[in-house]
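Only one chain is shown below, in structure tokens, and it's the form predicted alone.
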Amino acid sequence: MNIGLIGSGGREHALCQKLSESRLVDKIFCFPGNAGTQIIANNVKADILNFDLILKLIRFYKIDIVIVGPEEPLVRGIVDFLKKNKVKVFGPNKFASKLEGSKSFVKNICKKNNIPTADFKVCRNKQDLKIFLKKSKFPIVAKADGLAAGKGVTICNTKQQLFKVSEEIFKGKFQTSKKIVVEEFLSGDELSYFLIVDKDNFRFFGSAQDHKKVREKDRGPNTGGMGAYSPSPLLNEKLEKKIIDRIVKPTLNALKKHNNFYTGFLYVGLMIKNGEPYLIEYNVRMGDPECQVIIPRLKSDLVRIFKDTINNNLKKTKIIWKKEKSMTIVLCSKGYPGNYKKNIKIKNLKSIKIDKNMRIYHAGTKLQNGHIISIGGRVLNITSIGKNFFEIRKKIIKILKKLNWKSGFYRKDIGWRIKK
């Protein structure tokens, strides 16, 4: 069969690589893909928010199944559009995608269904903020209500900082919303918990720990993700049961009450405090860079899993995982998450030799006149599996040093909190 994959990041390269290993696949078409996907698939230049164009390309290339990678087309309703046009597509519909597209939507579901989460208030102006401040202590977390490419969350330590961040959002900094969700700061350990969901069932699809802050020891501004590791040592059977019973099932049931069924990947972002899970956020797709550490650990055929999900047959699906651990470090353009230069050659990449346990996933890259050049803030993901996180990290950093890309930087401490 022919597969269509929408997106151009490290997540999509990881998915594309795994899809290419399936015997069920004839051809893969990436819209638009990157320099990494171009080696194993057919890149097709396209605006992924132009749904009419995407539909024409799907029909032209006789694509059987479409996989949607990033959040924005999901939130804008690409799944509804494609299904209406009789295209088999993997991902949640527009209503269900509000789990990521609107922080206030999620918080209201939590409130109505007693889902454990931080105390919050949806604010539309400065006066709303003042009301919340009367009963709150700093630090306070400020979140843009809509999509913000992983950069819409700020931990505010002072009233001045909170008002400044809020005012920027009220004035439309992120374009997706002029509302802000403020909530109490929860201390504890973060956990990324993933599921794959069809209309009637869901299955565990890995755990991970992302590193959002740009600098070592989790300092500096938030990014889209500087690295990750999998599995999370926090997860155990007792905690997982709490996550499913108190958070996942009530959320999926709340959507069903609106005659909407969630299908696709579901990322459950959690804070674990004294053994208790609290919902921080939902994402309606695989995380990036979490996908780059979860997918290498997957033994099962990913195409078969996607087919079973689309056909509402997950109950009979076997999902088998490797025992090894996995880690990725993201190589970024200098200046990220602020301003950075583009169109810079990555000269040594073709000469880098890696073993069977390593992958180099492309993100912000393209092939131009035979050269791989950078076009994004997050450029490459160096990923490896092994038995020990410390040894895996050493191995990845060794590759990054050999690559020696002077226009880039990376965190050398991914997994700094883990003990082995």
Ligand code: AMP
The other form holds:
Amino acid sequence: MNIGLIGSGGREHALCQKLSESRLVDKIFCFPGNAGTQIIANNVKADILNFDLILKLIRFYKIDIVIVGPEEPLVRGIVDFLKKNKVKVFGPNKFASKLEGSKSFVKNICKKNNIPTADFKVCRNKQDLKIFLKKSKFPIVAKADGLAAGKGVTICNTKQQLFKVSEEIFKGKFQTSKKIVVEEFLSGDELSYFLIVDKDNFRFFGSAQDHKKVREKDRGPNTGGMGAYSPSPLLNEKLEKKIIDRIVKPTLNALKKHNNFYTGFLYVGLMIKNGEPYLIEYNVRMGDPECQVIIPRLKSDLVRIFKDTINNNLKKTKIIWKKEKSMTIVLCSKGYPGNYKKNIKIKNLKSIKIDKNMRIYHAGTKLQNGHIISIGGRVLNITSIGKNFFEIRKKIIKILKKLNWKSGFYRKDIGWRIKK
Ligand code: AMP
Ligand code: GLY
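Please supply the coordinates for the form predicted together with adenosine monophosphate (AMP), as a counterpart to the form predicted alone shown previously.
Below is the whole assembly, all chains and molecules, this chain first.
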């Protein structure tokens, strides 16, 4: 079977690596992939938002199933487009992708279905904000309604800050929407909970904890994610039941009422307070870097899982997890998430030796004349499974020290909140 994989991050390299281990695979084509995927699959240059071009390439390379990694093509309707053209594709359609593409859409579903989440108001102007302020205390969280490449959320401590952030969004800072969702600040512990979903069923697909802030002890600006570990020690059977009954099922049923189905990965972003789950957000894809810690823990054949999901056969598919824990540390270009230099050689990468429990997943890299060159803010994900998070972290940092990439930096404290 030939597989098409859309995306170019660490998430896609992790998926690609796992897919390549399946006996069901003949060839994998990555649109456009990175240096890591190029070594194990075939990279094909393509703009992933040019759906006509993607369709042509799918037909040219005789691709049997397509897996969509990132949110933007999903939110813009790549699944509807490919299905209409008789291509088998894994991922939610345009309507269901509003779970990530529109914060107001999700909040309204929560309100109608009593799903626990922060109190909120959808605002179109300053007047709306003032109404919300009358009944709320700071900090207040301001969120751009549409996709904002991880830059749409600000925790505001003062009225001035809230008005400034909102004004920019009302004026169109993010092209996807001029609306803003303001909501109460939730305290507690964050948990990323993942599911794989077909028309009739859903199955657990791992839990993880991301580290979004750029600096140690969770300080500084937000990033795409500086590191993660899996499983999350927060999750237990009782909590999971609450997440499923109070949040997941009512959401999937609400979509069904609109005569729509959710299929694909579902990323449930939660705040856990005194053992109670609150929905922070949905993403309609795997997390990045969460995927890089969940996939190494998967024992079962990923191709079969995707195939079964596409054929609405998820109920029967085998999804077995390793007992080991997993962690990844992201090596970034100095300056990220602000400005950083590109096109810098990562000299020592080829000479690094890792054991069978480790993986180095590429993100912003390309191959040029046999050299691996950085082209993004997040560059590599050094990942390992093992028995103990502290030991795993030590092992990863040892590799990062050996790599000694002078243009990069990383957080040395991934997992700092773990107590045991
Ligand atoms: P989002 O893009 O909605 O995931 O928000 C990004 C990050 O902002 C989350 O991972 C949380 O750390 C934080 N955040 C979002 N909403 C809230 C909230 N209501 N209360 C506290 N923190 C929040
Ligand atoms: N790691 C956060 C995200 O994928 O959105």
